[in-house]
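Listed next as structure tokens is one chain, alone, in the form predicted alone.
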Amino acid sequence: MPVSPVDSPTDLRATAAAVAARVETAMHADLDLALAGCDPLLTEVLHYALFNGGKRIRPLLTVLSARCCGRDDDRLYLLAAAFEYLHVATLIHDDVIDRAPRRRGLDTVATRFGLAAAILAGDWLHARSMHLIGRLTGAEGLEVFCRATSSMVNGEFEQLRLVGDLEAGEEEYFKVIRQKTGNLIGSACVLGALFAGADDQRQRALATYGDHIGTAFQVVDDLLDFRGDQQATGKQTGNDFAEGKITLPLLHTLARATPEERHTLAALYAGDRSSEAAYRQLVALIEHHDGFTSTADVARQLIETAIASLAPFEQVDETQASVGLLRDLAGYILTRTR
């Protein structure tokens, strides 16, 4: 089914805001319970990390997936909070690894509270997310969750191995981003369905949906790294090149480049990747070979597959609003600017 990109339609924005508010209420209540008797610095760090903005996409997917399968109650928002805990834990640890001073226009946790506090707070959030998943979805849900988080870590290691490797191909690229992003977003959808008591067919359909929108999300990230508005994204353009990451626009360019151009690209990646001139030269080569256009086409195909995977829900009248919002969210990914 062809998809028309949307600019965060009104119903989707309103639902996302309402879900985020309920998830934040659940997080506040859970933290009050879990942190009773804990060191006040841990409480301060966690509140700073959790309540300073963020899209809350993963909790939204958990809630919409459960609603598609017929369940919506207070415990669902605690389950959704577990995915926000994990997401924020990964952001805290990523900022430590990258030595990033700022995120979302604010000091990172490591900058504000120090490396030790940041690492420990991330560990706490990861542990709490596992506790909640096990409590709310049982051993089956915890298995799905742990498999996805293990995959995420392995994907990061594989990406490290591929830094600057222009011999890497699309198969390796997609393996990395599915492990880093697709599997985890897919698990947010699956656990929403499992929590609602969905059958295997519906769980698989939502896993496919989540995997494909997660993969598309990362492909769009590749484009935003070159063409995003720095004020909107909060990130410096050209970061992926500076870090030597092999992304889809580059892979498409390598596939179409002449031997001389491939030699130039190899020299750019082996040289000073912080150079503005080198970055401009890379962008010019990608544009010459339509690497940005073809990458956008791949994102669109992934989104079309995601939407098509929702077919098992088409005949259930009472869940059509939630299914429609999942479609809208998929379309929005194509036009997001941050």
Second form
Number of protein chains: 2
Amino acid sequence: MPVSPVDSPTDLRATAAAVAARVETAMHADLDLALAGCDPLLTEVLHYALFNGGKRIRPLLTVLSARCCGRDDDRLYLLAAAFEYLHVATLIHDDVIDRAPRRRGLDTVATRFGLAAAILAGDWLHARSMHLIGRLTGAEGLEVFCRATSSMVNGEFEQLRLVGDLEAGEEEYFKVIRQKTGNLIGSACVLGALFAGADDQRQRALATYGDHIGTAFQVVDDLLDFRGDQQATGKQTGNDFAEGKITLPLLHTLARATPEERHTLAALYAGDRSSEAAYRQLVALIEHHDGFTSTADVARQLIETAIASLAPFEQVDETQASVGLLRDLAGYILTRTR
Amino acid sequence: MPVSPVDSPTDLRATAAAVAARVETAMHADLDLALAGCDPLLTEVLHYALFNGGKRIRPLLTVLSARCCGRDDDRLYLLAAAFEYLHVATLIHDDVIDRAPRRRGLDTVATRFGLAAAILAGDWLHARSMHLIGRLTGAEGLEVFCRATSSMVNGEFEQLRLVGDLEAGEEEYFKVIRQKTGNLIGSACVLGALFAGADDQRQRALATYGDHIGTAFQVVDDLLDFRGDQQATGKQTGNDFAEGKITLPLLHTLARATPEERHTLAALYAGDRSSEAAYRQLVALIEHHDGFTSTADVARQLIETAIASLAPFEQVDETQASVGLLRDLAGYILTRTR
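Switch from the form predicted alone to the form predicted in complex with a further copy of the same chain and give that structure.
Every chain and every other molecule in the complex is listed next, the one we just looked at coming first.
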């Protein structure tokens, strides 16, 4: 394999794989320690939930952020693992809430091990993740992390309230996804910086970066729900509509629709949302108003802002490779297909 | 009302009420702060779950432990509130797991607000509680707290495994209840001591105290499940049997039963456990072997050990009142009827 130039997409993939491997090693070691003498079922459930080919994007962000700020040692991968724990805890509980039988082609924890195991394993991971954050970044880090987890829960509540509400505006939409994803991705970056002893300016820069790529991630999710390749995403398209979720392509379309079309959209959301015909009618309306194109434009703008926020790191020669990888990662979020 | 002598049961009730009021004030203030700008439903769910006439025993233990070690200020009640948050988070998730429609005569959070709200509100309280613990007691306190929450989850898993298993011994039974309750009650005491800057000896003494009264609490729960006054407990008797839970009166009876009686007991647990006749037959067998009496003896011994562990506090004049209240509280756990 030819050596790839620094900051190339190949380099991002190689770095992501290497970081994921170290994070997984850290998770295995931490679980061995934390689960010594514990119930074998708890151990089995946690391993099932954690080691299933996850992309480990959150840990990668923590690692790259710390590297940008000049620190890279073994403890960093344990800190990064804490973000994967929280992420997986969230997925497990989300699947319980959504009563989802499968996730990305595999049985969910609740399907495989039952409701009690799913709720308890999520709680365990949540606790362990905060435990590690507190130990590795002190009260200041815990504060950042807990603000992000509280905001995540609040975002979920606001989202519940918005289900099927076609009067919700873009402002409310962005508030929800920023709380659900942006803040937490931002905190994965900020804690990497904090761990590396970065100053306020660099912490804020990485917070902005993380917040914007996290928000872009959700916007792209909205698009993939309509246009994703089922093989690649492991998800059916049209789920958001079936659940009555208000997403950005819909909001853009509503803003441009004639009164009559708005009436049609309202009827579609109030009607049988599992109907294939209703879904096709919705897609046609969004396409007619370029809702997918303009949603993709929003994602692109968010990614541009994220990349611009990395400016404070431009002058430091020895961390240019990591800054470049953060840029590439932002770009990947825009073009991802799963 | 006449002034009651220090350390009398009346004093415990009065102190418990005064502490509960301050803890509730602290919770209200903390929620106002933490929930500023949050979704109104999240606020409503949390208030519903938290303010329902709970006994606030865990916060009381934190407060009395800190007082025994010479500290009592406003921040103490916020630390105490963190234990109530965790306790309520656990109750909410437990009720989801048990699919319980009601708790102590009130709709559970899941019944009232739905599954999503229940899981998320539990997660929010869990996060907030760790946040406060980390802020108020630092990494050392967080370590103690997280060990206790992990052990609680592990205890739940071990309990799942023991359901209906009549081969389980007393050792496994005590391991489960110590993990589920003892450690956490112990940590409520230890963190009070840690918060007050107590030395290791006093921290260990309070850990032993808390662990033993917590374990006794569960043993008494086993008794109340058979013999409690439904009006007082707000629970039906016979729940544990219906769920196939292995409790101490049963274990004592199994140890004393003839082979034929063991066979009968196994048949009762393998059969229709919702049958009134089966339940009555079980109660008769336990009574025949004095299983209730000997279970009560175990609870009494645990309480005696708890009280004896307070010896290191006997010499300090200015904290005698609080030590006396811890003693009374231990006694209350033995005689409680709900």
